[in-house]
Every structure is written in structure tokens, then in C-alpha cells.
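One chain is shown next in C-alpha cells, namely the form predicted alone.
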Amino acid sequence: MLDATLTMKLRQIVGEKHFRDDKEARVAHSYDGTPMLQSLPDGVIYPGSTDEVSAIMKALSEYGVPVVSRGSGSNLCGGTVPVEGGVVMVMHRMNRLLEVDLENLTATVQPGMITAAFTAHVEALGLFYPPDPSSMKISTIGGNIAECSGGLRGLKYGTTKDYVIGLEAVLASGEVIRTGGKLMKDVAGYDLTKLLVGSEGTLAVITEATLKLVPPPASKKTMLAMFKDLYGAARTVSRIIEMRIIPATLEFMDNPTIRVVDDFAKLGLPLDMEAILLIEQDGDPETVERDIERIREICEAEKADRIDVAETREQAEKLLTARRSAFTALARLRPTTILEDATVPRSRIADMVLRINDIAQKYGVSIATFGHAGDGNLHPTATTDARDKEEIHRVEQAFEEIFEAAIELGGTITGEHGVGLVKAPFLEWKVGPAGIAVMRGIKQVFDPQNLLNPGKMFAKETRKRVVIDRG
């Protein structure tokens, strides 16, 4: 429970209706998109400006109260679960598009703006913001920045970090800093912009972002390549890149995913395929036609069983929507869906999928795999039931081995979902003790009282999945 004097101060800062400590508000912000994690905050606050965020942080710092800043809470790493109580700061009131600068091709936006709404706005102006996480219809720009979200277009266009060129952020002390700006070149000191992107709300509260925009591609073409041999699909991915072709989208679905997606989207996909590649190229029409034809030749050489090229944009959007709905389709199978994002070099995709299948069989659990083949970012997804404690334990054991396998194959424990609470026990596997020490030092400088999203990124112990039972 918060100190009564602090509660009064917080209400004075944001107004009576924008601070709540009733049970309804606390329960509603006790969890995020990650299954099986829940912890009650002591209060929920909805700031409307940077000045309010600054005043809130000064008050919380004075009383030593933790804060978890969040947008829609769609993350899948337990990144916004308030495991140490305190205050949840919801950024949805700060949701304005402040400026689109057509001369510098930048946009300045508040963190609470929904990603899809931002994308639609800039596209209406004839511009393009490439990051497209699957959650973009509900996730916020601030959440995307906190987690450094990727998406289907990451292979060609990069991820959120490649488009954030300036930030305004509030430190734990309440001080406001500005980093970067509308500059394509800026080497003045350490790159604090890049440091804050992907910091998961552990270093500062982001209150404004300047984003780079690019001209949209003139044309697009989308195709499906279906394989009865998993390695054929994997070799196709590697050969496309070897041939110096960088598709806008190069996505992978394994057989279990194909089955549930087809049942969900009614696409008439062949259910006897081991793998499907969804490939989209964009650019000037001549280049797109040439690349799609070369990709078709590679698919045929690797013995694709069937190749379909979308004839219309509507057909292409249907295929892309089907891939984006893979998580939703899998979630219909069982009460609990756990989606991870182990990432390997793309040359090891087939090996990783087979390792995942072997591990799933070893522990007797159901795991389907889909993901971004072009950048080796796979999403092994377990369908299970949180009420079955024994099965959940086996799922956790399976994912621990999957992370270990990813590291062994030269990969990482997370490609785009972030560390948060779920991956914290495995972070040292990737960065080593010295890397953890450097990261802890950075955290100490930004947040000496450990008030910003405590309990995330740094685990008390390694090799054990954390399951919180609080509140």
C-alpha cells in the first residue's frame, strides 16, 4: 500500500481521475501478454505530459517506490508485470502524433500512440515506417521502442532501433533528457538513443520519439513456396540471401503451424507439407519482377512441391494476414499459449526446427514453430494448460533446452521479444558474466535506487524459469 501523503501528491499531479488504487485498476494492470505471470501493483497512474511524468518520478523517487511504465502490455516476456509492486504508469493519454516533417522525413510522436494508427497516418502522406510487429494493431510506439520490436519486414528494413533517431525521456530522478534529433549523423558522445531503445523501461521513461520515415516501395509481389523437405525450405532461405536478394519478407511455418493457420484462415493450404515459406519482395516494378522470378528458380531448384504467386494485392494481404494470425490460430488449441523467440543464424534454421521437434517429443509437449526465416528468428510456440502444473513444468524444461540449443547453434535467447522476466534467468548464457556486470553498471548509473521496472533483465539466479505467484 502506498503512503497516504504520496497518494495525495500523485493525485495532485495528474488529477483525481488519473490516479487509481482501487482493486479493479490494480488487477487490470497486474499482468501483460505473457501467460502465467501476475502481480498486483499498489496504484495505477495515467500521465498526460512530460512535465507530469517528471513530477511523478520525483515523488516516487522521494518515497522509494518502484514504477513500471507501459503501453498496451502486449509484450510476451513479462516485461510489464509489476513484480515488486509500486506504481504502473500507463502512457495511453500521451498518444499524439506531434509532427510529420516532410523536409527531413521524420515524425515526432508520443509513446502512447498505437503503432498501426501511426503507420496508417504516415502512409496516407505517401511515406513509410517499416517496423511491423504482429501486435501492431494494439501495441504502442513506446512499447515497440522499449522492446525494440521487429516484425515481418525486419530482414530488409531492420527493426525499431533502425528508425528511432531521437528521444525525450524522464530519468528516475525526474530529470528530463533529450537524445539525438532530426539528424542522420550525430556522434556527439555515447549513443544514448540506441541505449534506451530495447532497455525495457529499466533506464528511463520515454515520453517522446523522433522516428525516421522512408519513401514507400513502388510495388510489391508475394509468393508461397511449399516444401515436403524441411531442409529444402531452409536451403532456399540461405540461397536467396547468397544470391544477393534481400526480400522484404521471408517467413517460415512448420507443419503444425500450417495446419492450424489453414483451419483458422481457410486458405486451402496443403496439409502434407513440412514447411511453407511466405516471401514478399518490394521495390521498383522491374526489380520486383526480376527478384521474384529468381526466387522462383531457387525454390524449384530446392524441389519446392508447389509455388503460388499472389495475383492481386488482396490475395497477398490474405497470405500475410494468415502468417500474422499464426499466434492467434495456435491460441485456439489449448487454454494457455507460450510463444518464445529463439534465434539462430539462418543457415541453422532446419537444424533448430528439428532440435525443437526432438525436444518437444522428449518432454511430451506440443510445440509448433513459425517465424522470420530471413533473420533466423523462430517462434517455437507451446500450446498447454496453466492448470496442469506437471505439464507446465515439462514445457518449462523444454524451453530451457530450446534456449540452450539456440546458443549452441550460434544464436540467442531472444531476437525481438526482449528479456523481461521470462528470459532473465538465461541472459547470462548469451552475454556472459562480464556482459552482465557492464549492464548492471549502466543500470546503476541511470537508476541508483532501482525504481524503474525492477526485477526485469537481471535474474537472481540462472537456468530456471521464473513463475510469479503474488497478489
Ligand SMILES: Cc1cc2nc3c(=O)[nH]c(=O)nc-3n(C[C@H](O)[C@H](O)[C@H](O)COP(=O)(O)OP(=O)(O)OC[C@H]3O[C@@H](n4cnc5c(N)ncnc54)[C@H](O)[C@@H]3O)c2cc1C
Second form
Amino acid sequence: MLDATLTMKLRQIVGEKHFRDDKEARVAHSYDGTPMLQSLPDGVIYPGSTDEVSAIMKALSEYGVPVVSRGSGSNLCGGTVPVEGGVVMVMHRMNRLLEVDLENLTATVQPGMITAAFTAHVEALGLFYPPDPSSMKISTIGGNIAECSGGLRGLKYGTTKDYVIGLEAVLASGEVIRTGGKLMKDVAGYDLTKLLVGSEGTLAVITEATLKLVPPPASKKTMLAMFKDLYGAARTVSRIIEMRIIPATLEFMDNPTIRVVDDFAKLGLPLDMEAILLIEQDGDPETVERDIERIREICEAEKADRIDVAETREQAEKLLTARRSAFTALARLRPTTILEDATVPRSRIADMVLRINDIAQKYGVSIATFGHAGDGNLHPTATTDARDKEEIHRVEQAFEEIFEAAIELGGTITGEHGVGLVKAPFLEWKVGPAGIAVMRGIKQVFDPQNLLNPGKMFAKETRKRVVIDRG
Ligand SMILES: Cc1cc2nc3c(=O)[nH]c(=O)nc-3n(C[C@H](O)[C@H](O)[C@H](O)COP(=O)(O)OP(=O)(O)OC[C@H]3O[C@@H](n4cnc5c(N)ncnc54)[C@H](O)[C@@H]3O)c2cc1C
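Let's compare: the form predicted alone is above, so bring in the form predicted in complex with this ligand.
Starting with the chain above, the whole complex follows.
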């Protein structure tokens, strides 16, 4: 429970209706998109400006109370679960597009703006913001920045970090810093902008972002290549890149995913394929035509069983939406869906998928795999039931082995979903003890009282996946 004087101060800062400590608000902010994790905060606050965030942080640091910044809570790593209680700071009121600068091709935006609303706005102005996490209809720009989210267009266009060029952020002390700006070049000191991107709410509260925009591609073409041979699909991915073609999208779905996606989106996909690649190229019309033709030839050489090229933009959108809905479609199968994002060099995709299948079989659990093949970023997704403790234990063992396999194949424990709570016990596997020590040092400088999203990124113990039930 929060100190009564602090509660009064917080109410004064944001106004009576923007601070809540009733049970409903606390329960609603005790969990996020990650299954099986819950912990009650002591209060929930909805700031309306940077000044308010600054005043909140000053008050919380005076009383030593933790704070979890929160966008829409769609993260899949337990990133907004307030494991040490304290206050959840929801950024949704700070949701304005402050400026689109048509001369510099930048946009300045508050963190609570929904990603898809932002994208739609800049597209209406004839501009393009490429990062497109599948959750973009619900996620916020602040959440995307704090997780360095990727998406279907990551292969050609990069991820959120490639578009964030300036930030305003409030430190744990309440001080406000500005990093970068509307600058395409800036080497003045350490790159604090990039440091804050992907910092998962552990270093500062992001209150404003300047984002780089690019001209939109003139045309797009989308195709599906279907394979009975998993290795054929994987070799196709490598061959496309080897041939110096960088598609805008190069996505993979395995057979279990194909089945549920088809049932969900009614696409009439052949259900006997081991893998489907969803490929999109964009750019000027001649390049797009040429690349799609060359990709078709590669698919044929690798013995694709069927190749469909979308005739219309509507057809293409349907295919992209189907891929984006893979998680939702899988979530219909069983009560609990656990999605991970082990990432390997793209040349090792087939090996990784086979390792995932073997591991799933070994532990008798059901895992479907889809993901961003071009980035080597796979989403092995377990459909399970959190009430069955014994099965959940097997799922956890399976994922532990999957992370191990990813690292063994030269990969990482998370490509885009972040470390948060769930992957914290595995972070040392990837960065080593010296890497952890450097990261802890950075955390200490930004947040000496450990108030910003405590319990995330750094685990008390390595290796074990944690299930926490507090309050
Ligand atoms: C169906 C589904 C599909 C998804 N697809 C993708 C995908 O394709 N690619 C991908 O990368 N992710 C994906 N995700 C994960 C998730 O949507 C992203 O991580 C997203 O960026 C989170 O945004 P959010 O607004 O919900 O942030 P939240 O979940 O609220 O927060 C995420 C993290 O950011 C921090 N944070 C939020 N706002 C701020 C702020 N203003 N300042 C500082 N820290 C802050 C939080 O403390 C937390 O650590 C998916 C999730 C779902 C449920």
C-alpha cells in the first residue's frame, strides 16, 4: 500500500481521476500479454504531460516507490508486470502526434500513441514509417521503442531502433533529458537515444520521440511459396538473400501454423505442406517485377510445390493479415498460448525448426512455429493450459532447451520481444557475466534506487523460467 501523503501528492499532480488505487484498476494492471504472470500494483497513474511525469518521478523517488511504465501491455515478456508492486504509469493520455516535419521527413510523437494510428496518419501524408509489429493495432509507439519492436518489414527496413532519432525522457530523479534530434548525423557523446531504445522501461520514462520517416514504395507484390520439404523452404530463404534480393517481407509458417491460420482466415491453403513462405517485395514497379520473377525461379529450383502470386492488393492484404493473425489463430486452440522468439542466423532456420520439433516431441508438448524467416526470427508457440501444472513444467523445460539450441546455433534468446521477466534468467547465456556487469552498471547510473521497472532484465538467478503470483 502506498503512503497516504504520497497518494495525496500523486493525486495533486495528475488530478483526482487520473490516479487510481481501487482493486479494479490494480487488477487490470497486474498482468500483460504474457501468460501466467500476475502481480498487483499499489496504484495506477495516468500522466498527461512530461511535467507531470517529472513530478511523479520526483515524488516516487522521494518515497522509494517502484514504477512500471506501460503502453498497452501487449508485450510478451512480462515487461509490465509490477513484480515489486508500486505504481503502474499508463501512457495512454500522452497520445498526440506533435508534428510531422515535411522538410526533414520526421515526426514527433508522444509515447502513448497507438502504432497503427501513427502509421495511418503519416501514410495519409504520403510518407512511410516501416516498423510494423503484428500488434500494431493495439501497441503504442512508446512500448515499441522500449522493446525495440520489429515486424514483417524488418528484413528490408530494419526495426524500431532504425527510426528513432531523438527522445525526450524523464529520469528516475525526475530530471528531463533530450537525446538526438531531427538529425541524420549526431556523434556528440554516447548514443543515449539508441541506449534507451530497447531499455524496457528500466532506464527512463520516454515522454516524446522523434521518428524518421521515409518515402513510401511505389508498388508492392506479394506471393506465397509452399513446400513439402522444410529444407527446400529454408534453402529458398538463404538463396534469395544470397542472390542479393532483400524482400520487404519474408515470413515462414510451419505445418501446424498453416492449419490453424487456414481455419481462421479461410484461405484454402494446402494443408499437407511442411512450410509456407510469404514473400513481399516493394519498390519501383520494374524492380518489383524483376525480383518477384527471380524469387519465383529460386522457389522452383528449390522444388516449391505451389507458388501463388497475389493478383490484387486486397488478396495480398489478406495473406499478410493471415500471417499477422498466426498468434491469434493459435490462441484459439487451447486456454494458454506461450509465444517465444528465439532467433538464429537465417542459414540455420531449418535446423532450428527441426530442433524445435524434436524438443516438442521429447517433452510431449504442442509447439507450432512461424516467424520472420528473413531475419531468422522464429516464434515457437506452445498451446497449453496454465491450470495443468505438470504440462506447464514440460513446456518450460522445452523452452529452456529451445533457448539453448538457439544460442548453440549462433542465435539469441529474443529477437524482438525483449527480456522482461521471462527471459531474464537466460540473459547471461547470451551476453556473458561481463556483459551483465556492464548492463548492471548502466542501470545503476540511470536508476541508483532501482525504481524503474525493477525485477526486469536482470534475474536473481539464471536459467529458470519464473512463474510469479503475487497478491
Ligand atoms: C498478438 C501480438 C503480436 C505481437 N507481434 C509483435 C511483432 O510482430 N513484433 C514485435 O516486436 N512484438 C510483437 N508483439 C509484442 C508487443 O506487442 C510489443 O512488444 C509492443 O511494442 C509492446 O507495446 P505496448 O504499447 O503494448 O507496450 P507495453 O507492453 O505496455 O510495454 C512494453 C515495455 O515497454 C515499456 N514501456 C512502455 N511505455 C514506455 C515509456 N513511455 N517509457 C519507457 N518504457 C516504456 C514497459 O515498461 C515494458 O517494459 C506482439 C504481441 C502480441 C500480443
